[in-house]
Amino acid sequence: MTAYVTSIWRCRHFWFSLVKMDLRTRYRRSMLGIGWSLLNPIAMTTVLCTVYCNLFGMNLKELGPQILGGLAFWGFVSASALQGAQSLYQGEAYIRQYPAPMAIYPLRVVLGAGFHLLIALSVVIALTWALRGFDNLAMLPTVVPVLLLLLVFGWSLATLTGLANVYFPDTFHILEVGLQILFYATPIIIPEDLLRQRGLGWMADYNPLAALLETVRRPLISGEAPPISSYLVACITVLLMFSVATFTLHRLQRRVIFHM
């Protein structure tokens, strides 16, 4: 393991290369650029907010934050995961020309969705701060360590996929049907009380999504630690990911350019 991730960290300049290329090629002669990654969080938020307060008389600083908070972490996610399902295919010319870590090509990915992250949760802090004040100063340096933890589930997740999309071809579209359905089972957009009210909580309490987005939404909005069982659900889930993750790639790196 040491001598492998040594070797990730040798070709260092090659993938920040690839991020590099595929960051300016997405937003090549854009007016707006990066804003593009920006208007449809946005934008649901918006329509959603407007319903919901008018719909159901809920508070606007209170849902504003948490739908806008929830879509950039399912933005995240789902890149993750459909476009870690093409990154093998990606990279097909240089794995077949250059012997690097296959582990390299779902970091790509993982890495360009991580920088869009960012970007969608300075807008959170920022909407935040405007609508709720500063009470969650104290709590954003916690944030950082779940950062990184969500970075080793976004590889995890795109590394599997990716493999699973060479020998299952159909991956992709199995994997946009079911990020639809897992959408709604994930308090994203419909607030966690709300959930409880309607008899519906145990679409978060035995969604692992659910302990993972409580671990990086709720310092940065309530300003409030989450409770330790999250912290626990979201580090096991990781770690399980991680493992099957590391595991699988390590059976199958020499033998998937024979099925591509």
The other form holds:
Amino acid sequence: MTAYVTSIWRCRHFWFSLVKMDLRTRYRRSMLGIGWSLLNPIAMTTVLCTVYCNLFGMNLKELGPQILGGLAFWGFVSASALQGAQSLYQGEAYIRQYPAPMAIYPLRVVLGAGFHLLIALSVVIALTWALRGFDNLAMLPTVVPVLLLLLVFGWSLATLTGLANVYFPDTFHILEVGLQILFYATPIIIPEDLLRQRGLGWMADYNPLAALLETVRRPLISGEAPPISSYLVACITVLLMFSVATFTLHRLQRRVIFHM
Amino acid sequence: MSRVFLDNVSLTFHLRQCGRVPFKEFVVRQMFRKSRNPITEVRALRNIQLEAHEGDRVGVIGHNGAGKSTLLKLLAGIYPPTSGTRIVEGQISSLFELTLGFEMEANGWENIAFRSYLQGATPKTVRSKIESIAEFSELGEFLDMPVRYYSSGMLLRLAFSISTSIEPEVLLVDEVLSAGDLAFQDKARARMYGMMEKAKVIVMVSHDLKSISNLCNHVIWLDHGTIRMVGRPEEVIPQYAQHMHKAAKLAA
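Return one more block: the form predicted together with its partner chain, after the form predicted on its own shown previously.
Full assembly next; the chain just shown is listed first.
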């Protein structure tokens, strides 16, 4: 394990420069590029807020940051899963030439997605400040460890989907369907209170992704601490995912090349 | 100390007739236990014995599909042996599938950095040699362009220039003695020889029997994944040439 981590560290210049290049390509070397890449969540938030506020008379000040925060989180999760699925194929040419540790290819994808998450979350913070004032300042530092937790979660997810995609060519298809279901099963665009009113609270209670989302979103937008149980569920989920991912990677990483 | 050691190494590929199995088929098959996509075994290498110490230059010859490139990839640590022991001491540098592994959206300069990092360079060492790599490739201002627009010859030049800019301990070479157009080939050959002189152990695959006999002190003749003959170049190469000649005559 230590030797493996050392080998990842030893080729840090390689994967780090790839991450930097991915980001440069994504944002096309401009500020507009960054705004452009956030167009989707911002547009979706606008549409949803218009619908909710006009149809159900909900409070924009609460809803806006909540939906944007949810979409930012979901963007990271789905990018980790979907781009992660392609990560090993993306690095295939390198894999065929150099025996670098397999873990760096999902890492490349997740660091890119993580950077994007940071940008999206800073927009969420700015929106919260604009709509609700600065009462979240005290809670902001609690988000830092959670972001690290998310990074580990994203890497584990990307590693698992990446390996699955090497073995099963229809992984991407299954993932798209699965992610769509999870998207609606997690209180991202549907406020949690609404779920509880309709007796669907269990969807949030038994969904580890909802707990993970709570630990990032709640302190950011309301300045309130999430319940301890959310932290607990989030930690256990990430730990489990990480163990499964490292175990699977350990088992398969030398044989992956035979299936590509 | 650099050393290459293979003891009784075998490598078997398990291939499927119709590519990878989709997950849905995998589930269905688990339920009904009927497969129309059987696994074929390809025994790419069988009981390979190889030992090379510092100063050794090993040439690997054999017909197409004999397992030469597979052997190199196994030495490089890309394929794990199915059975047997593989020990390689010293930093490995490999020259094969050269034109693969470029980031198509990045320009030439960036790709020089990426590939150098993968070969174990640091930003500091890259800075010190990036100019000489660029100069050797003769690509000039094309280096500012995304690699996507390069011709295959330009890609090969760039790849060759990067890969030969290192001082390897264990060098694995697969048929790259002729890179690029004629003018570049002479230059490339000189650079290649220069690098080979510095390398401690070399294992090279080539169909060019002349270069093998010039460069190597030890030759392995692979035939269908097994070692047919081992020895000094002047012993093995004539036998191999004779065999190939006979085979060609039979085919005619």
